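Only one chain is included here, represented as structure tokens and corresponding to the form predicted alone.
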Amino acid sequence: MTTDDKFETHEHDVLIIGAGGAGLRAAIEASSMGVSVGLVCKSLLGKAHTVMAEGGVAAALGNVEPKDGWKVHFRDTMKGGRYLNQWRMAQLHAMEAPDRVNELEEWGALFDRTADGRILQRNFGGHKYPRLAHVGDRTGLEMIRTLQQHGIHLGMSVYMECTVTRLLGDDNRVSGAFGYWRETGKFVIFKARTVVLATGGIGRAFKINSNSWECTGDGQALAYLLGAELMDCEFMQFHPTGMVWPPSVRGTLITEGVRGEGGTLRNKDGKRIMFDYIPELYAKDTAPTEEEADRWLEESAKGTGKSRRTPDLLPRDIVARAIHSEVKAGRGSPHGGVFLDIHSRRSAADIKRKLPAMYHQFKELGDVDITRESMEVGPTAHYTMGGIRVDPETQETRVKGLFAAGECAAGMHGANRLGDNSLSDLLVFGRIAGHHAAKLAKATSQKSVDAGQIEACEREALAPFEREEGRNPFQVREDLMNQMQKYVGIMRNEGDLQAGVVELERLAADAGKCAVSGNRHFNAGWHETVDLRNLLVVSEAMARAALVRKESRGAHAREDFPDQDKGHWSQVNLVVRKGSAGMEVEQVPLPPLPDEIKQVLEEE
């Protein structure tokens, strides 16, 4: 009996795993090139984490500030990433983002408008000019709606509620994927000439996070286990403003758009906190005077079209650590955060019109009326800058035929992502990945699928059912999230990270002993064992890379190395790969900057 006879089998030119913004945009591009496209999603179409993106999509359209352009956006992105970005990815992103946003509008996206009918843009953290095209505070939802409605008519096949457990092929070339239907537990094989991973982030590795349940590092782990490399894994962004209360929704994201619309962060005494953390002014034991802060505000606002810029919109890593410092110093809110005040800055009508989702979120989940009361907020694990190492021009990994785009890919954001560069990242690199995956699929034949590999995938997937006794996967997962929060969180040090690696090794052993009972239909414990394996891969990669990088840079903060290094560490990315003795971390020099790119960076 062949594997095709034993298992349900589908064959496509291009297989895309993940149906968020990056996956949908890749599918649209590949389908438009006339190849057969299969789109696999872990949940239902339309339920991807992209829908939770609220503030907007960053693109230098210049509709609010004509001085904006791709060069300014590029400089902001490189500066925010502390110059560890792959410069070519940052350049492509800044240059192509306006076209991708205009394309969305052509496909039916209903953006908010300026008085003269153009796409409206708002301020956001780390961006010099108002740059975020938005749909109230529900931009991600509108993006997914638009991409789905446009893409579904192009002939792609969509496979919903399907978990991929392994990529097929080897470290030289990918040949497809092995998985199972979450409803029935039956196995399914996807044969493909090329594969695009677009599975999102890893936030569910942490106890307090803003991510949806799908964000368990699936693409990163699948790529690593096949032989691809990971990069920049030490850089985990903690969004400064997650809900702090009630506990049932702790970590749920509060869009940066609240601060973009004038919201301010205050401690328990009502003092605005961010004036004490302006990088250009802040010294270890001294806060700037009011005169120094005022002078900084006026200088930093020059050329932005606004009279004053707010320090509340400094890059996320700075704001998150400021909140952490206030709480640690005993100046936090009653439930361990700080206060975010919008009601004293905007009318109730403005808040309900510009921030409708935030208004309803707090009213329904926390019984807080943000038109009258301040929100309690604190840092929440939000976005990983690290991920699968890809070629900047094509998004292909070191495994032939395997591509990656979106949050599961590394390189674009460097050490820290600017607010909502993520949504334009999805569009720009989703298109590039889809284009090159289709181009390669047209030029190559299907690699044969190894029957022995299929049998090994089946044995691995069924192993938890064969253990009569073993660890509960839900308990191991809870333990993992607590250990990551404790040892690999917002502030790190050598001792904690070493302890974290030891704990992760223990948890990996426990995960290998997990047992599940019952049959394969709707078996949540079985789903958990697959997610757990993937989370352990990305958690170990983060902890080991964080241990190697002995400096504080962007979203990676070391208490024992508090300064940003201007020498060696400013010149290397950390690459994680599977070695003969386990996970290895290598220091790889940054690609050299061409003279014309150096000139762009020096133009400000």
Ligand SMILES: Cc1cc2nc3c(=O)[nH]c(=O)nc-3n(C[C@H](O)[C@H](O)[C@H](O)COP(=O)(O)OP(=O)(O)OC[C@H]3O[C@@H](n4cnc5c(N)ncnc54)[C@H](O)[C@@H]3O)c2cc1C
Second form
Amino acid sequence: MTTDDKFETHEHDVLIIGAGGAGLRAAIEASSMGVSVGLVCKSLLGKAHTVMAEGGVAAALGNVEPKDGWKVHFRDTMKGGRYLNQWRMAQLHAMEAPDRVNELEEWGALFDRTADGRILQRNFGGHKYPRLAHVGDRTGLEMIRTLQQHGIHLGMSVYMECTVTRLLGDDNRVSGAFGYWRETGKFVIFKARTVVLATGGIGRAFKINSNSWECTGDGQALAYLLGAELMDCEFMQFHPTGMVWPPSVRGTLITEGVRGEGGTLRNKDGKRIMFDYIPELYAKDTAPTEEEADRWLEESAKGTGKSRRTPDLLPRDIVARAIHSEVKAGRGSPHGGVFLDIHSRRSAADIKRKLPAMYHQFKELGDVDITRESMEVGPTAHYTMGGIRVDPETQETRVKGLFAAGECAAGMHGANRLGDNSLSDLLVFGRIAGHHAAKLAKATSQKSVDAGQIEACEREALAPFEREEGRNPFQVREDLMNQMQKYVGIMRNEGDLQAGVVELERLAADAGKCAVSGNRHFNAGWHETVDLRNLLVVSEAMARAALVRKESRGAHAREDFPDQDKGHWSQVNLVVRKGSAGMEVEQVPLPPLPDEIKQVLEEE
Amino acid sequence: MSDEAKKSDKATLRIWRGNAEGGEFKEYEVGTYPGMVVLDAIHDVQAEHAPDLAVRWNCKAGRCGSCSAEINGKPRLLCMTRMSHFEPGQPITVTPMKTFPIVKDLVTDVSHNFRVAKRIPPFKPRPRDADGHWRMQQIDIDRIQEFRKCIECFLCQDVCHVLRDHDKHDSFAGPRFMIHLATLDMHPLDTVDRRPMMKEELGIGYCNITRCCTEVCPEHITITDNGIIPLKERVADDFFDPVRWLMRKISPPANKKSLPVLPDPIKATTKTKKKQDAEA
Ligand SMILES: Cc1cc2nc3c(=O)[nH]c(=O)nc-3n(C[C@H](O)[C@H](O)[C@H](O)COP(=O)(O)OP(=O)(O)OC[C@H]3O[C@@H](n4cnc5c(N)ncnc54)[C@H](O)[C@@H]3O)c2cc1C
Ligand code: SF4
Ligand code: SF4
Ligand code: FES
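Requested next: the structure of the form predicted together with the named molecule (the form predicted alone having been shown above).
Let's see the whole complex now, leading with the same chain.
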């Protein structure tokens, strides 16, 4: 019996795994190039994590501030990333983002408008000018719905609620993917000439996080296990403002848009904290006093002015560590955060109109009326800058035919992502990945899939059913999240990271002993065991890379090496790959900057 | 009683367990804690008692619309329903959405909705202005932006009697798609005429304005009054007067003013009020 008879099999030119912003954009591009496209996702279409994005999408349209342009956006991005970004990706991103946003409008998106009827843009952390196209605080929803409604009419096949557990092929060439239907538990094989991974983030590795359940690092793990490389894994962004109370919603995100609209961070004494945490790199562009910060807010809303921006909108790593320090010094709020105040800054009507989702969220889940009271906020694991290493021009990994885009790919954001550079990243690199995947698919033939490999995939997936007595997968996941939070969190040091690696080894053993009961139909416990394997890969990569990088840079903060290094560490990315004796971390020099790019960086 | 004091309390969940062939209620006890929502309780049941309990969810923040179910008979999002909402000591009954076929436990087959979505002809804009922009005034898109808040939870589809009691899935697209059609029809840039389809294939006539859909919408979209009623009027008028339809497409703002905006009879929100003022 051939594998085709034994398993449901589908064949496509291009297989796209993930239907968030990146996957959908890739699918649209590939479909419009006339190849056959399969799009697989773990949830229903339109539910991917992208739907949660609130603030906006960054693009130098120059509608509010005509001085904006790709060079300014590029500089902001490189500076935010502490110059560890792959410069070419940051450049492509800054140049192409405006077209990608305009294209959304062509497909039906309705962004908020300027007075003269064009796309309105607002301020956000680390962006020099008002740059964010947005729709209230539900920009991600607008984006995913637009892409979805456009995409479904282009003839792609969508496989919803289907989880891919392995890529097929070898470390030279990808040939497809193996997965199961969540509903029935039955296995399915996808044969494809090229594959695009667009599986999103890894937030579920931490106890306190802002991510949906899907963010378990699947794409990173799938790529790693096939033989592709990961990069920048030490850089995990902790968003400064997650909810801290009540426990049920701990970690749930509060959009940076609150600060964009004038919200300020205060400690328990009512003092605005951020003026004490302005780093040298940003001193020149940041208001040192409350008066100037407030003036800036007024002026920038009108698109005028010379004042410098408020430190409440410094890049996320800086704000998150400031909150961490305030709490540590005993100046925090009752439940271990600080206060975020918008009610004294804006009218109730403004708040409800500009930040409806936040108003709603606090009212319903936190019993707080943000038009009258301050919110309690603290850092929450949010976004990974690290991910699959790709070629900046094509988004192809070192495995031929395997591409990656969106949050699961690395390189664009360096050591720290600026808010809202992700939605634009999804569009720009989703398109590029889709384009090159389709182009390559047209030029190559389908590689055969190996029956032995498929049997191994099946055995691996079913193993938890064979174990009679074993560990509870939910408890092992909980344990993993706690250990990562404790040892590989917002402040790191050698001892903790070593301990973390040891814990992860123990957890890998525990995960190997997980058992599940019941049948394969929509079995949450079983699904958990599959996700656990992936979480363990990305967690280990993060801990090991964090151990190697002996400095503090961007999102990676080491108590034992508190300074940003001007020498060696400013020149290397860390690349993680599977070696013969386990995970290896290699230091790889940054690609050299061409002179014209150097020049752009130096202009100001 | 403060939230803290409730910590050691227990709650009982009566969850429907089964599949298309049949099923039964099972009771589970879980500990409660401050701020807990029903989805938390269900996760605790999975972790402690029934790892094979099936439930859909993604964001746990009321943003993705995955976790729709019926709690004590009311269509709601599991992740936005606080445990403290219910009488202590009384079991909380959780059942899958009734309108859709059961897959397993709390998971239903909502694929019908995706099929309807595919049948609706997509947005097709008029050309850009000479300078490459499209100009639209905020006031002209406010109402469509309200419709675009839809998270596709399908709770409105679940509660609409045309689908729920009369099973008209083949002839009525349902409230979610009525507001999708309203979005397209009122979009200042769109050029496609979907009126014959709305009338004949998507069955707008089946809606008899009971407003049940508006009542359950977690995004507080005024589905009936701001969406379906104006749409019905347009279909009725325009069906016999294509010139009028064309005129409106060509000069949307002027026509906007003549559209009736009815206040939500159940809860006139500040937002709709403000809109009325603005349009008055
Ligand atoms: C609360 C919140 C707010 C945010 N706000 C903003 C913002 O305002 N601006 C901004 O720029 N960024 C924001 N971000 C970040 C941004 O939303 C994400 O980085 C981005 O949406 C990731 O998109 P993606 O397409 O890469 O992946 P996702 O949207 O995460 O989609 C991943 C897809 O892959 C699928 N998938 C995963 N694993 C598998 C598998 N094994 N098999 C099959 N399918 C699989 C999933 O089902 C899903 O469809 C925010 C993030 C959060 C958490
Ligand atoms: S108002 Fe119309 S669409 Fe809404 S529930 Fe009633 S009949 Fe259904
Ligand atoms: S209109 Fe409201 S109830 Fe209906 S699917 Fe959308 S969000 Fe849900
Ligand atoms: S889980 Fe997303 S709406 Fe409830």
